[in-house]
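To begin, one chain is listed below as structure tokens, in the form predicted on its own.
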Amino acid sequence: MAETGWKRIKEILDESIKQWEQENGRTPALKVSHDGGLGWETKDQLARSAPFDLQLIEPDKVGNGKARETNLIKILSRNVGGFRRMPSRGPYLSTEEIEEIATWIDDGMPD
């Protein structure tokens, strides 16, 4: 099976936002509602994303089978602490899409 690359991860995340916009009838205020710490225009931006000072992809969990322990995979899969599963109120990513993102992280976040 071929490695999932950044292009596919960005596609999954972008499509998630398009579906959210269609369901909610508006553009989400991602930067405002996430304390300015969220983005994925580039792989590096996603790697640095830390809404509310909580890094989504912790470097020590990349490339070593610990992707499911990252804040990104947790928040895409379920409510975490006082935070709702993302995107807020859905529609949510499928289990398969979340698994693609986790595999990408486990593979070292290849381009």
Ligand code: HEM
The other form holds:
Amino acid sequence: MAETGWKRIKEILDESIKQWEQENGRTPALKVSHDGGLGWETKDQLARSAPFDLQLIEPDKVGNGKARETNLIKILSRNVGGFRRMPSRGPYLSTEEIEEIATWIDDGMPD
Ligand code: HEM
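Please supply the coordinates for the form predicted in complex with the named molecule, as a counterpart to the form predicted on its own shown previously.
All chains and molecules follow, beginning with the one already shown.
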């Protein structure tokens, strides 16, 4: 199988927000809910987003088997500190989708 690239990762995240909108009947207030910001128009924006000072993809955890220790992979999988699993109250990403993102980070976040 071809290596997963950024386009696929963006698709997974965009799709999760679509599912959330369907479930909740409204657009999520992503900006006001995530002090410090959250976005993924580009992979750099995703990596640098740091809601509540929790940088989503810490540079020292990219490309070296540490993807599962990033705040992004942690919060998509379970609560982190005082914060509940994201997207808030679900629907959550599937284990397969979370694994796809983790593998992409371990691969060095290819385009
Ligand atoms: C370290 C990372 C993150 C932190 C600390 C965080 C924190 C929060 C907090 C405090 C809220 C508002 C209270 C609540 O509804 O629980 C929230 C809402 C939300 N978050 Fe996150 N979040 C993070 C990452 C993410 C990611 C990666 C996604 C999407 C894949 C996401 C999707 C959402 C959604 C959809 C809401 C609901 C917004 C609304 O009700 O309008 N969050 N988040």
